Structures are given as C-alpha cells and as structure tokens.
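Take a look at this one chain, the form predicted alone, written out in structure tokens.
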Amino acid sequence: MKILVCIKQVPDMESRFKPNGSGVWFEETDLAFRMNEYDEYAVEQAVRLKEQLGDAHEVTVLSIGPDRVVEAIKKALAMGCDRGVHVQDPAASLKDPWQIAAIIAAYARDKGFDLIFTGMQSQDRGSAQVGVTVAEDLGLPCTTTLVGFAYDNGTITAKRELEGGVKGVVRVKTPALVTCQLGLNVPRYPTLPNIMKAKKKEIEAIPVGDLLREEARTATASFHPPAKKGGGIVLEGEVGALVDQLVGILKDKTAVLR
C-alpha cells in the first residue's frame, strides 16, 4: 500500500499576532511555527497504518511552503513516515484552498496512492476545504472528520464526528482520501532515535511552478483583528450584596430585566 499524508506548517497558537503590511495575513518575523495539530493526527493514523500492514508498505509527507517547513517534515518522518516532499513555495500562504488542493493533487495524481491522509482544517486559514477538494480533483471518494480509523483487505471503517455528539460510521474502499480530527488517536512524540534516523531520509524537492497552472479563485481582500470591547466587570463581596449588585447592573446596562 502507498500512503501519502499531507501536513501543513502553522503559526503556533500561543504567538501574538498581528497583520503583516500588506494586510491579507501574519507579521511572521517574531513567530514561532509548528506542525498543524489535525494534521498530527493525520501523521499519527498514517504511521500507524503502517505498522499494521508492516514495513513493505509506504508512507510519503507533502507539504506546501518555504523553506521552514522541512521542519515539519523532519518532524513527521521522525514519527515513521518513510520520505518527504517539499513543494517549494514562499507564498503558500496567498494561495486559495483550491490552489493548494491543485498542487496536491498534481504531485498524487500518477503516483498510485491507496489513501491520502490529511487534517480536518489548518489552524490558521481554517477552511476545511484542502482535503475534499483534493479527493474531487483526483475522483476519490471521501470521508471527512474521522475520530474513528480501521482498515481491513481494502477497506476502510471510519467513524466520524457530527453535530451534537452524534457519530456517524461510514465504509469506504481504497483507493481513498480522509480528513482526520481531534479525538482520533494520540499522536507520538519522535524518540531521539527516530529523529537521527529522520536525518537519513529522503526529503524531495520540488518547485511549486512544476505542479500549478491553477489561477487563484478567491483573494484576501482585508486580514484584521476583532474590534475591542469593553472591559468586564468583576464584582466582590457576600453572596447576597453580589446578586443585588448583579440585577441592578442588568437593569442599568442591558434588557435582560426591565
């Protein structure tokens, strides 16, 4: 079986951010950049995988943007992915969604994969588009937000997330693409040796110009924080005098009482 899992690199949530001159997304100097989480998961099943199906099997990493990302890749191929692919390109972040489904799908297209493994969104464009849009492109069939994961003899059994705490389970043959989400498994953390071992690994090249011929569908036409409001209010004292104090605040400020 030919796996192929792609990762995306991402702004680490704890950074402080704020837009860059252009004004259409980050101020990336002082920023620190990490794996996306749903595309741990997505690494996590890939290897996983693997390892059930033993080690003739491969598993290759994709991932789109400048050169910091072969961090990333370093990172999944110490978690036990077999190879990399760097598609090198520094405005990954001006892409649409349906650009970077068109890299992806170009590079997979005559390369044989079973199943294609990404997250469910990125932590910070958040579309949720790049995988599906990727299994249309390629005429695969898909199933999206997975926190369930078993292959058997071509098939797959996924169980996935809906609304309300409601799971749904779905069947579906290989070749096939799927969207992994929190709750999936535990992803590993590279021991030392996995991470020297990473060192030797082949991690390919390959210059966004020789997959895209894809124009851009959409633009960012403005990238900002949300307005600030005001500052809460915190009320101290006796139980009693606080709920006085609460209604009168409510009456004063709001139309929650009259």
Contents of the next structure:
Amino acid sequence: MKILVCIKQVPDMESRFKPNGSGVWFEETDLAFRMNEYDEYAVEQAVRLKEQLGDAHEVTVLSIGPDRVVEAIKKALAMGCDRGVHVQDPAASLKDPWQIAAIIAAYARDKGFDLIFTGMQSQDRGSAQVGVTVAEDLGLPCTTTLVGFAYDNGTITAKRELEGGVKGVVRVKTPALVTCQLGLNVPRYPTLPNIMKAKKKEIEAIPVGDLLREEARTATASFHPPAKKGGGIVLEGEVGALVDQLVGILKDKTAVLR
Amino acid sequence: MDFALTAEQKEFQRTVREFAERELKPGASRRDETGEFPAAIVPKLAEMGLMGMVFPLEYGGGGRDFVSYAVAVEELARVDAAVTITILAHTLCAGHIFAFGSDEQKRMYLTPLARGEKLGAWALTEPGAGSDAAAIRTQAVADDGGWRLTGNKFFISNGSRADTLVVMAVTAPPGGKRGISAFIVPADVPGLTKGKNLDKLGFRASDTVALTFKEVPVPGANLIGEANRGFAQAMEILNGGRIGVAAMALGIGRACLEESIAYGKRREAFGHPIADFEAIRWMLADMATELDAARLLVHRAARLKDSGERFVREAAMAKLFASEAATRAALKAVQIHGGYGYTRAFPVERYLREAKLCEIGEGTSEVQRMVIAKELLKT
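Now show me the form predicted in complex with its partner chain; what you just gave was the form predicted alone.
Next comes the full complex, this chain leading.
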C-alpha cells in the first residue's frame, strides 16, 4: 500500500500576527513555525496504518513552501513517515487553495497512492478546501473531518464529526482521500533516536514550477485584524430592571441563553 | 570559542523543551508535594532517548555531544529538577562504565543503561565522607577471585530505584597499599539494604537514600578498570558531572527569571504592573545577566570536554557560578512574587529549595573553589 500525507507548516498560533507590507498575508519574520495541528493527526494516522500493515508499506510526506518547511517534513519523518517530498515554493502563501491542490494532484497523479491523508484545514488560512479539491482533481472518493479511522482489506471505516457533536460513519474503498480532525488520535512526539534515524531518510526536492500549471482562481483582497471593540457596557439602575436588561442583552447579543 | 548552537543542537533543544512541557510540567509540583518518585516518567525519558544522550549509538545511546547534554539538562531542569537529577545520577553511573569499563562490561551494563531499560546510581558519598571523598570506609575484601563489600553509603541519588550501581570502595590487596576501586554492583545482590527516601528540603521526588552493604559478593569481573584506580576514576566522572549540575542550576535559574518576568508584567501595584518599577527591573536585569554568564561558563566547559581538552577548572567554575547564580535568582524570584512567592501557589518557592542543592551536591561551592584554586596554583 502506498500512502501520501500532505502537511503544511504554519506559524505557532500563539504568535502575534501582523499584516505584511502588501496587506494580503501576515508578516513572517519573528514567527516560529510548526506543523499544522490537523496535519499532525494525518501523519499519526498514516504512521499507525503503516504499523498495522507492516514495513513493506510506504508513507510519503509532502509539503509545499520555502526551505523552512523541511523542518516540518523532518518532524513527520521522525514520527515514522518513510520519505519526504519538498515542493519548493518561496511564495506558497500567495497561492490559492485551487493551486495548492493542483500542485499536490500533479505530484500524486501517476504515483499510484492508495490513500491520501490531509488535515481538515490549515490553522492559518483555514480554507478547508485543499484536501477535497485534491480528491476531486484525482477523481478519488473523499471523506472529511475524521475523528475515527479503521482500515481492513481495502475498506476504510471513517468516523466523522458533524455539527453539534453528532457522529457519522462512512465506509469508503481505496484509493481514497481522507481529511483529519481534532480527536482522531494523539500524535506521537518524535523521540530523539527517531530524529536521528530520520536524518537518513530521503527528502526529494521538486521546484514548484515542475508541478504547477494552474492560475489562481481566488485572490486574497485583505488581511487585517478585527476592529478594536469599544468599551464594555455599564448597566445602572434598580436590580430588577438590571436583571431584565442583562437577560435581554445575553439573549440578543450572545449565544449564552439560546 | 564559538558559542552558537548548531541547527541540530537547536532542534534538539526544541524537542527536549516540548517534551518537558508536555510530559514533566503537569506533575512537577504535585511530585514535589508528595515526594513520589517519577517512576512513570522514567520509561518516557527512555523512549525519548534522554537516559543515554551522550553515549555512542553502538551502546544504545543517543550519540550526542556534551553541549547538547547541557542544553537538554537545562531544558528539563527548567521544568522539573527532581526528574533531571535522576538523569544526572544515572549518567554518572553509565558514564563511569563507559569511560573506564571493559567492552564486556559496556555491552552487559552500559547498553541497558543507555537505552534507559535499566536505571543507574553512583555511590561514592558516605555518612562520614562527603567533600573528603578519599576518606570513604566501605571495604572491598578480595574473596575467592571476587570481592565482598561492606560499609555504608549516603545521599545516593536513585539509590533504592536503580538496577545497576557503581560503588566506590577501599581495596587493600594482600601485600598491596590501600586504594579505592570502583565496582559494578547489580542492585538485587544479597547483603545490600536500601534506605527510605530522605526527607529533604527540595528535590523531594528524587530518590536519595542510604545504602548498607553487608558482605555483598561482587564477581571479579565487575571491577571497573584496575584495582586502586577508583578514586582517580571517580574524580574524572565528577568533573563531567559538574557540567550536568551546572546546567541543572541554570535551568532552575531560568525558570525563576521567566516566572518573574511573567509575574512582573501581570501583577499590579500603585496602578502599574510591578515590572514598571526600577527595583523589579534591576532584579530582572541582574538575574538575566548572571544566568547568561553562567550559560557561557557551562557551554565553555562542555565544549572543552567535547574537544577532548582538559576542563577541570572550567567545569568547577561553571558549577560554582551557575549554582550560586541560580540561588540568587531564586531568592529574587521569591522577592518579586512577594507574599505569593512564599506560598505553594507559585513554583518559585520550589525553585529556591531546588537551587540550594546545586551549591551542595556533587561538590560544594567550597570544594569547587578549592579545585579552581588548585588548578590556578599548579606550576
């Protein structure tokens, strides 16, 4: 079985984000980068599947971006992926989800992957489009927001999380693509011995120009922090009237009493 | 000397820091309170590769340099010093076998220690012999091709938890002159009794016990190196150990500084965050300066060790300065936290109790000064 995991490197979400000069993305200097959280679930699940199936099966991890994304690829290799693919693109943040999906699909098209794992969405852009678009591009069935995964003899049984905590179960035959959600698993930490071993694993570098043939279909017009909120409201008057006023506000302006 | 960490060392640092935050931080304060040994943590340290960082890959170690070891120890001690000292004591034991043991001894004892499958302890100190380590009285009497050990050891870290002990004892071969030799002693031998964890000021979750040897049989094959060379071996092991304790002190000191900065920004008095006040700022500045100086000393000693040069004076300086800087930082951290700092609600009181040990264990500050002066006055 050939497995592909697609990962993105994103800034640490506790960072302070500032719009960059062009105002369509954030300033990257001084940010610490890490693997997108949802992609960690994808890597973990792919590695667990390999462990279930045995060493003859191979997990490839792919990431698109500038040189720094090699760090995320190395982490995935230390977690247990077998080989890495770095699609070199210093301007990945300017690509729209359509283009990113097209790059992945172009790489994967003739490789015969039986299963592709992606995160549900990225923590920075959050479009949640890349996984499903890759599936569409490759003509693969796809199921999303996995919180449970089982594989047996060519069939995936996927537990999905729906709105309001409702769960659904989907069965899909490979080849297929799945996107992973929080709750699917607890990603392992790369141990120091495994980090050492990962250094010997191959990372293939492919210039983005070799894979991308698509123009962007959407353009980010603006990236900005929300407007600063005004000060709080101070209610004054009789207690009874205050309670009515407060309940009214909580009903109208918040979800607390709905 | 270039003090910048390599990309690999930085990645290693980040990995250890994340591990410490995730695995050690949640229980550190509770373990300090209950004094429970971090038994469930040790297998995690082993899996992570933290029990044998500096030993070669062929013996199950991590193949890291001593600078990386110092970096890792600082990161671990920043979060949980009691767990850290467990690694330090273990490393003395494994390091002794690595430095002076035979190939056979390394295969048999070092490999499981470096892999973290077994826990090690190193037994030199006795009730009547601390700084004056040459005054130990535990006897190893030659007996039928092997030895029988009798005597008392004290303040032995990991002593009751270890699977493998390295024990220093007085040997007096028939007709030969008195010396000290080092032995590998499996912890399950008859005649060895282990005391309870001592009721200590800090490092309460670390296992620190008395060991009593009564005619403990040790095979001849378990003598490390030559007979009567054990004291010189032990002194060399302690030189490396001092870098470990210095790095541990540095970690505790850094925790004090980080907590103080966070608290100083948050806590308000007289309508300002207290970090606005000069009195607090000066304390923070002094802490940071001393800790940075300590780190340079620690890394200098580690780099000398890595390059195979003599580092006796440098290791003693690092240990002396880092441990005293840590205690000063901890005192300031408690002061900055005011009344809250004196309670268990904040970790700085624990850091103070932990920092103090660094001035005592593995050679007191006074011994470090003696070592430094002796090195200076050598012709």
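Between two forms, the rigid core is the largest collection of C-alphas that superpose within 1.5 Å. A quick note: this is a predicted structure, and the numbers were derived from the prediction, not measured. Residue numbers count along the first chain shown, from 1.
Fitting the two forms on the rigid core leaves the C-alpha of residue 13 displaced by under 2 angstroms between these two forms.
Core-superposed comparison between these two forms: CA of residue 248 displaced by 2 Å or more.
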